[in-house]
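Listed next as structure tokens is one chain, alone, in the form predicted alone.
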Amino acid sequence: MKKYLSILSMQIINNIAYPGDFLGRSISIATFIFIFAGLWGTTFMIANTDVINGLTFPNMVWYFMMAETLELGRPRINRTISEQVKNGEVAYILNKPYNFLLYHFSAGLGDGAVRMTLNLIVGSIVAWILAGAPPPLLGWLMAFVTLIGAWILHFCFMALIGLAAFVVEETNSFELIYQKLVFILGGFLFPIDMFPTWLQNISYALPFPYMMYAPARLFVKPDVDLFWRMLGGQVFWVAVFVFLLAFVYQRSEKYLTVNGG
């Protein structure tokens, strides 16, 4: 495991070395929270109510802050793998004495840790200014646990999309479809609580709520029963996608054509 820890720590150092990138990310999440706070504030005002489907305006702002933190910090290794296939670097990496997927997992985790930490700090400051004090400590704890599972699920999906580059090279279209599914069925744009019952049932039967809704919803309104349900769903889907990743990786290597020979 030492080599993967080294990859992780090196990725963290590389991210910290560029403070300008940090500033850009800070501006990004601050802008998004400000815009969505305005939209939800108008929604609550037009509805002439303080609560919509059990969630208040402060709940919605803090919910979006956590969801946006995860979205901006999720791994985008499909782009890295696609670029490595295009320029032939993948042949060099595959011959290294480490597992290809674990290499990308370690690098992505190092990158995501820095991104999410920064987004969480800046996002919390902006949300506190716009919507008041943050949720209770229990919400932070539940969110942190399910955030780990959500990130791993995001990695699995991105890795599957990235492995498609072994066959088609360009994977941006697949990522776009995946992102929109997470935005809608995963509860990014608004909590699944806002869905009609039939659409909620469909969403819970898919992996997307466990990738976004779980940490954000438990963050603003911690619930023990929901926590165990979300955690159980994450464990199930992680097991499914780890098996699928192993299978697809073995198959995709046979179809890989490295540019340049």
Contents of the next structure:
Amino acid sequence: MKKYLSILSMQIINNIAYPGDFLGRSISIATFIFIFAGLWGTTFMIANTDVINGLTFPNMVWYFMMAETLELGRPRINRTISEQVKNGEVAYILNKPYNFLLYHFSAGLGDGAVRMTLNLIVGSIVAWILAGAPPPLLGWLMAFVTLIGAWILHFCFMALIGLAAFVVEETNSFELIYQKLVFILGGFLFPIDMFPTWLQNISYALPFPYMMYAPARLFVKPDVDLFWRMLGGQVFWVAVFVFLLAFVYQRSEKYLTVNGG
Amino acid sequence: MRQVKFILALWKANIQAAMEFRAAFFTQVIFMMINNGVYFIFWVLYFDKFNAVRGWDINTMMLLFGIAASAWGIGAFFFGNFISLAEVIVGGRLDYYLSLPRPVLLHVLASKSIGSGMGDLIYGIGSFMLSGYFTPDGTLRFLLGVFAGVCIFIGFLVIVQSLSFWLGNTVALSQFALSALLTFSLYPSVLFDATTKFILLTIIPAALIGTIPAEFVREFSWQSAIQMVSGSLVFLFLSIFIFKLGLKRYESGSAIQVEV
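Okay, that's the form predicted alone, but what's the structure of the form predicted together with its partner chain?
Next comes the full complex, and the chain you just saw is listed first.
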């Protein structure tokens, strides 16, 4: 456990070592929130209403802030794993005294913790300016709890995509498709409350809402029933994907061919 | 004529290189088309609920996506280094191009091809054809809009990345500029207030890639035509000028590089 904490802290130090780059990344969230606020500000004005499917304009902006915090902070470890598999570096990592997946989990967590914290700070400032005061404390608490499950699910997907490099050359395309599925079915661009009923049913049957909609929606409209439902869904999907990841990792090791050198 | 032959030879070499790994290339193309299609579902859901926003409906959005995706696709496939120029400058990899008797900027840009760009291009053309504006004169205006989009994408990003000559590593800044330009270009500028619209026509010229060409294809207007043509020429010539100016400050690290 201690070694994984060291990997995590090392990654945090790496991230804050370059302040320019560190701040540069956070400007992105400001841009995206600005565009989104423009879209929904105009939409609410044209629809001539304060509430659309139970959500107000400030709800929408803060919802997007939380969703974007997670999207920009989620681990991109698929690219690292994929590169390590393709260039053979994986052979050097496998003989180290740590678990390959837990190593990436700790490194990704260190990376994500810094990014998400910074995005949350910059995003909150922008959202506050554009949409007024933030949601109540209960919303922050529910969002924080469900962010953990959401982050683990993202990790599992990213690791699965990265491990696909054992069997296919090009894995970046899988990430793009995965990202867009989260954008749409996860309720990133459009909260699931606004979907037609048939699409809501499809969406809830898949893991994506538990990775994005859960923390963002609970953040702006804390609801105890929804919280337990989302948490239950996260526990179920985390169990499924952790099992799947362990299985795929075991199989992947058998594909590994080391040519010496 | 000599430069045309040169660039055609570079593109031929890039295509031959892509065909060496054709399975990976076609995977990238197909997945990029699916990626764009899935992303567009957002607008399908949006306009299904709200019908139209300030004159923009689902067909206009298809047109905007058609123009922006085609412009991006052409840039990425034929001038792939336009998104990694800062890395080339900072990494001292200009040495290779400087030692050859060909225009440096053109050579750098066209030396790389991003396979997924072809997926964007095919998606963009398909989106335009389905938008309801696929008429003979609409097609001519679409081509002009795409051409302007290519010039602005490349011109703007070359300008930002050329700052590496003065500021050192601007990879993070370049990524932000790229992300802002691409994101804003996929939203109609009617959503924003006057100040933001001005920014989208000048500092981050995203409106010249998406909104203005889309409005130009919908209905011819001299104002849109002048905005597009003058904007693309200004960005293109400014980028060449700034790159050449920066090149005088270029310092090689004398590293041994292999250009593949």
